[in-house]
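Have a look below at one chain only, the form predicted on its own, in structure tokens format.
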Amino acid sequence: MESSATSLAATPPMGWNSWNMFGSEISEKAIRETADAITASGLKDCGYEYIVIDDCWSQKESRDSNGDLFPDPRKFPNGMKALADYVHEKGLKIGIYSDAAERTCAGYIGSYGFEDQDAQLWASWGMDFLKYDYCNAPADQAAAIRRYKRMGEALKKTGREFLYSLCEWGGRYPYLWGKDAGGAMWRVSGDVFDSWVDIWVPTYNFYGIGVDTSFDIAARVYEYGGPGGWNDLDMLVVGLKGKGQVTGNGMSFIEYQTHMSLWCIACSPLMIGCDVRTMEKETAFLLTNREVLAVNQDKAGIPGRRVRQYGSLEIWKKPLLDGSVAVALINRGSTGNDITLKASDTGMLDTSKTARNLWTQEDIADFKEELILRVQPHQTILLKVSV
């Protein structure tokens, strides 16, 4: 019999966090408008199904006369039990927000010590998603499995199928014993700013990842992820162009269309991080190419790998489930290159094959030995190869 885990994630999990636009601004009607743009934009037909509310949504100094966490009932007047209510009428799936320690890193009540209880709570209202943040607790990796494994136990206790995501950033090298701990899902790197490269974050006093550090991190950990257990660079920052929490210092159409690459191809979450109400046509087609997305969700569940890098230029390969393989090449450089695209790096010698630029979708060349095609500075072209 398959786990929950994964038969909930038997893809990468899809969907909508709240912290990347709205931050501590969260609230009952940006959730509500978001569940209404969801359905009516064409993105829960493509599969984002998660609306999942961050941090800040709780009463923030303290529980309730029975202990009980309650949401600020200046954002959530009507409560969540009626939020999800709304959420669940739209076909969708929501989820809530906590930290393994006694504070969250917005400084609001966390849920150690009070797992069972927490969990009880969040299955009364109907969550579907735990993200299960890991500020202000221990460093030690030890103690980390032990928090993570406790509430993974406790969301298993209320009988209710919760989507458990990991939020320990890495450090603590959680692709090793998320899926052990009642996983879906655990992030693997620090959090992702709207912005290229790494960049200084004196609101928070640590160094926001840039996309192009991101390719690395996936490099490091691609065996790990696969059906039921995913590795997640973190949420989306795809159509922020400089708004909301993880403003940074902005991203081309060319550098969000590689954002989107690396994460399809590496087999990460696809959680949207921008205001979906007001999303522009270019954010709309990036987030919404069936033909891409068919590459993060392919059933074979294989995430992609780099085969090859010189200097700026890479290659990867992700095998999918038909027999034909999804291959990005990218240039992190600053400009225009040839990248030579060859038999063996796809592992189909020996025969012709057709390549489809997933993006265009369009089938640009045939070719036996070698393709070589000119890719721009930050630039992905995302093939798929078919004998």
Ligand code: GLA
Contents of the next structure:
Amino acid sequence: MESSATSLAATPPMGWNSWNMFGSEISEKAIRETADAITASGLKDCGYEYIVIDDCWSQKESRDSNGDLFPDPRKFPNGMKALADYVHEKGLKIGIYSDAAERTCAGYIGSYGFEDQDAQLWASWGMDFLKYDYCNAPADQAAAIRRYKRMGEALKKTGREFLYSLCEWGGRYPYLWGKDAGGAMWRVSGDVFDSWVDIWVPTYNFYGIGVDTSFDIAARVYEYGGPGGWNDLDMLVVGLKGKGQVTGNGMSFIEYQTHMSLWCIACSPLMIGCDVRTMEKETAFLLTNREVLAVNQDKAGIPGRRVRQYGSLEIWKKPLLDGSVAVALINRGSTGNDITLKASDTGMLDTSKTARNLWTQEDIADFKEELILRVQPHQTILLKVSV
Ligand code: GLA
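May I ask for the structure of the form predicted together with this ligand now, the form predicted on its own having been displayed?
Below is the whole assembly, all chains and molecules, this chain first.
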């Protein structure tokens, strides 16, 4: 029988998460308005489904007299059940956050030792998703496996279906045991910032990951993702433009497009991080291109891999269910360059092939042996190649 994680996350989960934009200033108002905007803007029709409340939602210092977590009344005056009902009425799902230690990353109360009680509470509110973080927890892999399993079992015991999202940042190889712990997605890197290159973040005392680095991370772990368990490259920074919690240098349109192309070809979950209430046209364009999203959501569920790299130029390939392949031509360098796609890169030899540019949704060429395309600095051309 298919496990519930497999049927729930048969393709990479899609949605929105509060952290990148709102950080600790998350509120019921922001969540309601986001649910409205996701519905009204057409994002819901594209498949964005989960609205996840990240860190800082609870009362910071204590549990209530029953030992239950409770939402900060300033941020969530009507409580979580009413909010979950509101989100469900829109045909969307709702997620919550906690940490496998006594404190979360932002220092709020965590769930260690209260796994069953917290899972029951979230189920009673109608939560559909849990992101479970790993700050302030022991560094070793065995402890992480124990702690993640413990919560995975607690979620199962509630009888409610939860999509369980693991967030230990990849260091303890969660792709080897995440599914076994009940997880359907697991982070494979530290936090991605709104920046092309890695940046030092003094507030957190760590390096924020830039999109350029995510290529190398995705290339290392691609073989571990698939239906029911996905490598999570982190929330999207598309459209943040220097605003929010993970501020960096901001990125250009071309860089955001490359970011989206990588997340799609690598089969990463697509959790929007920007403020969708005030989304610009260009951001909507990047988040709602159905041919690009179809690469991410392809039912074969095979993460793309890097097939060739020369200098800062790369070619990635992802086989699709209909026998065609998605191909990404990527220029990570700072000068424009020609990239040659060879028949051998596609696996389709000795036959005439059509290349369709998925971002512009146009068939651009027929070729047999090779196709040469000019790729701008930091640009990705995303193609579908079929015979
Ligand atoms: C960690 C996680 C982030 C976010 C913050 C919240 O840094 O990796 O995604 O959840 O904690 O404090």
